[in-house]
Amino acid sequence: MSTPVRVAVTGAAGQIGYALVFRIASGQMFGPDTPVHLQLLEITPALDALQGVAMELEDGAFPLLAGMTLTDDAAEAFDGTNVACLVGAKPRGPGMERADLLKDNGAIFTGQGRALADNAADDLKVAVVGNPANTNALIAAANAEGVPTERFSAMVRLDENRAKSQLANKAGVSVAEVTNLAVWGNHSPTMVPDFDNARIGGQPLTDVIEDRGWLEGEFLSTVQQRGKAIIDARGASSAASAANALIDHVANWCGGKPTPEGDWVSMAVPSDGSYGVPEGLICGFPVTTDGAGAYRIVEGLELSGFTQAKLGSTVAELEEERDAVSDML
């Protein structure tokens, strides 16, 4: 066994902490060789909750899980991070406006970006998953001094799941033959999934799903709005397919799980000025991954006219969310 990986998660007793921590100890994020040290932060009033949490870990015995660290204390938390799951965040609460939960949860994001920068490993790699999460990941890096703001990422990989999955319904095939679908942009209402450039058991998928109205229309939306959609049907919002997406999300970034060769997935990191996106904006990108830490954004990639209007839309909503948020950055 190697030297357990030092996993902190945020909000860890909330219902996609509890979905995702038994997930992590059963080694599927970092694989079945690699034992794991949770370290779960949560808010004073929830620690009787994750101890409840933690007492369910132990009764899983799960071989991989080497230790625990349960507190309400950032610092504590982060100590030793090599990754941290920054989950928990404030909810939009009824009439409160976007501005409003940008502003709360940029000071717990500031907080938690300074208490990473003070105390997590030199490796660090940080996966933002709170919500709005691309803005949350900029306020957090912004605020973790020393730490390069490319070890930042915030997760649109729910947003490909959900989309690789109706795209496999329409036509007919396993999840498994759908690859190289990129969602760019915001994990918001905004973001958009390209199906132009994504293939279907290895040919384009404009030439398997010809209707190219049913996916300008009914998929675009379908996908955009699942969360609504979720909500409305469970009143709560996602949590297992988020916490799933969170293992997709890391497991290919650091978990020992590259990107297969000649595939793409999706993740939110700073821009590096790539496809006219302002350099710095954490934005979703096609990315290559080594599953050690490493990830490129997918170079020479041609947008329909209609993916670029799009794309256009979302980068204007993460930049307006960036300048209502410019006090803390």
Ligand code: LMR
The other form holds:
Amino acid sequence: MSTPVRVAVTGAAGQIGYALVFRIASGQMFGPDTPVHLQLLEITPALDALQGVAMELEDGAFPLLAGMTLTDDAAEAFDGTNVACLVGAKPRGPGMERADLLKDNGAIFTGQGRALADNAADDLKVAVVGNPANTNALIAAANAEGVPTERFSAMVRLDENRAKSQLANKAGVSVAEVTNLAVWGNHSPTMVPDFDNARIGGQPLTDVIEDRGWLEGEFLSTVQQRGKAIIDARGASSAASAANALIDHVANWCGGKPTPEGDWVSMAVPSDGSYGVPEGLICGFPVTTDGAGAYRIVEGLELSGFTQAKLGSTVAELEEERDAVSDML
Ligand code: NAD
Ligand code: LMR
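Here we have the form predicted on its own; I need the corresponding form predicted in complex with the ligand.
The next block holds the full complex; its first chain is the one shown before.
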């Protein structure tokens, strides 16, 4: 057995945490040959609940679970961390936008950014889920002095998965047939699922689904508003599907599961100026990954006028969010 990967999960006793940690322990994030040490962070009042989660992890008798740390101290939670899943933050309730969480949740990520810089392993990689995820990742990166900013990402994979399911249903094909589907921009109602560059069964998606009115209308708004629709239906924000998307995000990035040849996945990563997105903004892009910690933004894609205009709006929103938290950067 190799050395365990040290995986920190913040908010581990929350909804997403509960749907996530068992899957990490069972090998779904890092593969069937890689042991994991779970470093679980919670706020003090949730430590009893966290203890219960840990008891259930023990009761799972997972052969790959090499150890656990339970703590309310970020320095301890991030000690030697290779991969940090920053989930712990308030979810929005009915009638709220994710950006409404900015002031409350943003503060969590200043301290956690510093604690990561001071304590984590040299190969640290960070995936932010807590909303508003892109800007929280920006805050964490800005406070993690000495850690290269490209190690910080935010999750837009749930949006990609949602879009793929909608498209597969419309085309009457298996979801595996839908490839090259990028979600550009912010994890917010302005996000842009790029149907122009996506493929179904290897064909351009727009040759298979010719109803452009549906793509630009119902499809787009269904994906953009899916988080709200889940909250309205469940009375709580998405959890199992969010945990599932995080498994996909990390597995492709550094869990030994590279992006298949010719395909790409969506990650919100610091912009290098590609596609006119201002450098440094944490923005959803199409990326290829090697499964060992490296990713590259896919270059040279042509965006339709429709997608280009939508990209402009989502980038403008990211800039507004960045400006609203300038005191935390
Ligand atoms: P939840 O309220 O069920 O759980 C959050 C947990 O975080 C709680 O147990 C809480 O005690 C803990 N927590 C709060 N502050 C903390 C801190 N400073 N350090 C450590 N732990 C802390 O919420 P949830 O449903 O699990 O959602 C978590 C976050 O993920 C929310 O912000 C939600 O909006 C977001 N989310 C993002 C996506 C995405 O696609 N990016 C999808 C779903 C949910
Ligand atoms: C989601 O997309 O399901 C999450 O970001 C939760 C939310 O507030 O919509």
